[in-house]
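One chain is shown next in structure tokens, namely the form predicted on its own.
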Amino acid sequence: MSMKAYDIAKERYAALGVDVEQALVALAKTPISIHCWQGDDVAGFESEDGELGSGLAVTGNYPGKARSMNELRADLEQALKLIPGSHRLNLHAIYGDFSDGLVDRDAIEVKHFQSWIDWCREQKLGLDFNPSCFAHDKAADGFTLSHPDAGIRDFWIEHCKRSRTIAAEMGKQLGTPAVTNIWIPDGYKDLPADRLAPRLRLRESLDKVLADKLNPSHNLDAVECKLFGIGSESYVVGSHEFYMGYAIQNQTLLCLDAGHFHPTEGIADKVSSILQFVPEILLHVSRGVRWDSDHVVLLDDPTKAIMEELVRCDALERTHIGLDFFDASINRIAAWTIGTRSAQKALLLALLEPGEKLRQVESAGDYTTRLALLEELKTLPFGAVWDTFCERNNTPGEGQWLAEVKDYEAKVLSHRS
């Protein structure tokens, strides 16, 4: 890109108060969360059947899918070459390193991560983690935190347990927090008889699993919220209503997955009420076309609207931006570029709103002027904007980064049977 259509879009952005190289810095300084489970299908390292279930499905059979440990981070180092800024790794319990022998999750310990540890140290990335609530045995009815059962209970309150613990020390090593977010898939496919007995159930194990106070610097606790799931159309314990009243009582991170909600029902709107109440929050961006809540995420309206909101609410300090889609129907490396760069680029589109003037305009009543001012910010060169982030992080622009995809495709994943 030449340097003469950036200086361009410098001014045209100058002219409304916006300073372009501000917003560049902004941007650098606001990780994304990585999830690593786009490039296995939410498999895990648990076993070869790769058995999702609990709410949890994955369509296509594209070739190239990461089979072992080293295949996945092959295929995230790949990744983190074609996505410009400083991320995150966000990671799953099921991905353990069991080479010395498979545990049950009720049982797993930080010599089980510490691998990941010292890769995300070499590859300079944060690391976040969630207890896995689904695909096993103990998860088959579709009930864990707020099983009828105790000894199930139990079973996944140790899980959970286990799990802050280890994140607590990947946040020490690294010298950064790890975000441990819970989401279980418990509930009914058919209406319920009794909402009320599993939300007193999931309060009572919630309670347990963060009994232990975990020093903020190593470790935050998120609890996410759902209003449906694949075999949970009707009815979901954790649900909405029952998250924010629980991260509000207790002070923990409130995560918001936009889709995880109503097909025309978008996050954004729910920030600026939330951000009042609870210390931080935690954002799984994704996409949901109708009913199906994970696909990967584009530069679209609702994603503009996300970081819009956090711009506007001044709030990216206390805002943890994560990933959550998984599409097995197309290049799974091209999947986590494409929606990894698509949430940078709607992020850097808040940061070159002009704010102060936005609020200016609004505070005087002058709606037509605000009107006109969102509508001229679409036409802007925001495109030399971010060529020239991708150039100063020594990353493809738009046009390259898919050649380099193909390339890899060729010459490794194309030989993964």
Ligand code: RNT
Contents of the next structure:
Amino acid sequence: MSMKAYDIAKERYAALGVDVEQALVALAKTPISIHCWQGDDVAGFESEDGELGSGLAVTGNYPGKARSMNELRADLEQALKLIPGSHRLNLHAIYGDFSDGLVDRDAIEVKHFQSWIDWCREQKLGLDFNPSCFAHDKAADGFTLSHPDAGIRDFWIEHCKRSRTIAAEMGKQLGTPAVTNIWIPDGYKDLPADRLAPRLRLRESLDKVLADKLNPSHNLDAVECKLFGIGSESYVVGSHEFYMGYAIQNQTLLCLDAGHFHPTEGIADKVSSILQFVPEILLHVSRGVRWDSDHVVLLDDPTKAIMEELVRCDALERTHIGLDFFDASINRIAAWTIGTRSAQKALLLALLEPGEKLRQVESAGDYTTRLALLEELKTLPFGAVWDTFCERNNTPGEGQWLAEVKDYEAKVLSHRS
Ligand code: RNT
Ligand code: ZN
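I've shown you the form predicted on its own. Could you give me the structure of the form predicted together with ligand RNT?
To see the whole picture, the full complex is given below, headed by that same chain.
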């Protein structure tokens, strides 16, 4: 039945010059870095009930969140069964294995993450890493790497340096570079009198963090900007201009989070500009609703536009696709599954675009055909191609995976208090 649907789909796409098999190969080759923090509402394993703060807000109280490393891994394993293809895990420093004793952020070592490395090897996942510059006494006043107090800056510099070293070891052991992404919350709620001094301090701190040259086949550094946050509405030290300049000058990766710009500003249009000046980019695919709310990613227009740009610019090899959302109001395994599969569906749609044909009519000035064609694509039998991808990867198709989540909820999640 589905073979028949797939054959028809192949024919329809072929008529437009699209090789569906080739699109499926490209999709299978593109990992998504799945963020661990959807599984436990960005809690981590440092303490039972720490304050998140720093503009990170998780709303909802759906039962069954992971309360330990074992639970988080079990939940991830369940989600991975429902997500086709081979992927990566994106870990934050607060998710270290502190069973032998908790250490402060400026004392984390590879040993705290070795069990994650081993688990990822077993699960055939690459690993990416993030220093956690939030949910901590020394971040309570809203400043970290740009803090006016040199002692506090040094604390966070040490944390970020150690994070890079740990990430490099992850990359080395797993044979695929780990991206270390630096995001800090630093900013002011209300009108600053001095916008310059914190940015000068941030630049100096970043220089210290990145001073040690690490092997790029083990570790790649990225910096993540933001326009505003809760509690930093008027001024964010690490703005887009700041990090774009920093990344270009220092040839680091630039991270673009879909929720970190003006609500009507998409990140898709930035890809073709930024990739001319930095070696690679990191994406935090997310969904803001009226603000940087980090809703679960959907197959919506902004997500489709991002993936289209990656394909149109032939930028998949230079892009690390990560997810960044956290919704505590729905089943968290379903959240991972819906968000990751939606990102993949958006990518598949982009890979099925008749790029050559579209460019041809555009360069001939035939914008009428361009517009008509773009509309026509929306009713092509894309679903049959996606179903085949799921089937080939031994993953349940649409309409099938949710039953597994419900079953896991009944058997496992509902027993967590
Ligand atoms: C916050 C940034 C950042 C975090 C994660 C937890 O606005 O998007 O990437 O969401 O690191
Ligand atoms: Zn982000």
